[in-house]
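Encoded as structure tokens, the following chain is the form predicted on its own, with no partner shown.
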Amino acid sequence: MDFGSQTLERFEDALKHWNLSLDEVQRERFQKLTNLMLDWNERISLTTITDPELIAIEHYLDSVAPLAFKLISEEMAVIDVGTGAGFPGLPLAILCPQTSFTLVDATRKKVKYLQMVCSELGLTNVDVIWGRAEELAKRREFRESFDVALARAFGAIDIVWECTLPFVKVGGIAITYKGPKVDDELEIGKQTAPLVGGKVEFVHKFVLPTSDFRRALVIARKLSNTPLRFPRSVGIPEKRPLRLVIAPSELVRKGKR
């Protein structure tokens, strides 16, 4: 199966939604796109979804929904903390040809792919670096460097603030991709957005034009430095959350509210 002109035109459908289109050479790259991540995911592990028509939904649909809300501009420069795939990057790459995009995974093997991919489809506006977060973010190139930092299928919302908020220059965002249970996690991403620098200042809720799939984008805004302490060392933001740094009981209480 390929990303054929029927599932094309049903992807345009949905963009159209959001006042998005593409052009020619952006058509191209998208099935070109799909091609090599179907090809490569015979050999490594890339997507569980092998459907086109599901593939332009959930990953490329969902992967570019900032652009409805107007949260990436031109001449931004946006990071996206543990790509996998590519995904939300590398079709914010191609909708955004203006946006520079750095794209971060501790995987070898998805960073090579990634490096593939960009070099077919001719992506210039995209850098892919292999590391974990938690080391890039304290080297003095990438700390604080970022107008937006994008986090999707990364983890709990309290270890994504503290891998991306340390990217982002103070007065941007992060973003971090939720599905319809984002309430859950709310009032922990409240209370520790603050620690690593950050607000929380808006969530989106909205379902993906064409489809039944409720999906919530979480904005906080960066608004002082981000402590040197922080992102702790490698698998710690995972072993002891910072929900756990501030008060655990405290937290629990007001999810019960």
The other form holds:
Amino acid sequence: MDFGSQTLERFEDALKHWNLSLDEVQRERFQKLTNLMLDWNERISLTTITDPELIAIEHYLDSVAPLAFKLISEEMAVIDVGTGAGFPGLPLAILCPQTSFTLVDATRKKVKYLQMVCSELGLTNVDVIWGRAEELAKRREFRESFDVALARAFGAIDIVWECTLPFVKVGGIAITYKGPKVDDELEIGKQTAPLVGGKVEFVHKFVLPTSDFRRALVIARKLSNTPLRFPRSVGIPEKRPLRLVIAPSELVRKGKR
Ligand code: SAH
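For comparison with the form predicted on its own, kindly provide the form predicted together with S-adenosyl-L-homocysteine (SAH).
Below, the chain from earlier opens the complete complex, with every other chain and molecule after it.
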């Protein structure tokens, strides 16, 4: 049995628990994706997960979790910030052919790989862009242009908000993928989202079906335009995360009391 079909079987079995299924074209695409990823992984580092059944759960199923909660629908424009080897954007794009996806990453060779994958898979609803979120979010064609922004394994929650919410239209949402320790970050997430126009609206906590991996999706709704000074220059969201932008004023308040 080749890796592609092993992964596919495991993935389809788990998808049933979310009442999701694949058609023949989607099956073929996932199979090709697995084989291309594992093949290219020997030359450029794409994933540390190489076991076909774990790819099915930790990459594919995890990526499409927003569909279990009906967070993405047809005709939406979705951006995946720091997509790496294409997660969560690629599996979602395969499952939602009527939704348009923009996959962004700062690493050129990953972008080249993703462009090759999209052409091999015949995915016409995906654009792959090489660049830094901090710079792309300032460009007119990207700023406040998406219904949904996604980020998985991108960083601490306040870094995620600064690098995703500027892309989101007022009324849209940013979704960040988190693990079992989500509560440790939630307070920071709630306090910092308003700086960039957002409000933490909901946290979906769940176990990935057929596994014991605990996951969470944190949803921030865009309530107002992001002030133009955000995102700050490349590297600053990480070096001086929004929680530190808030903290000094708290210190001042405390000092005054
Ligand atoms: N989302 C993927 C990859 C996570 S690793 C997954 O869940 O598997 C984080 C990725 O974000 C890396 O590929 C890195 O190149 C990219 N990245 C880091 N900082 C970035 C930035 N400021 N703008 C765009 N991409 C960035």
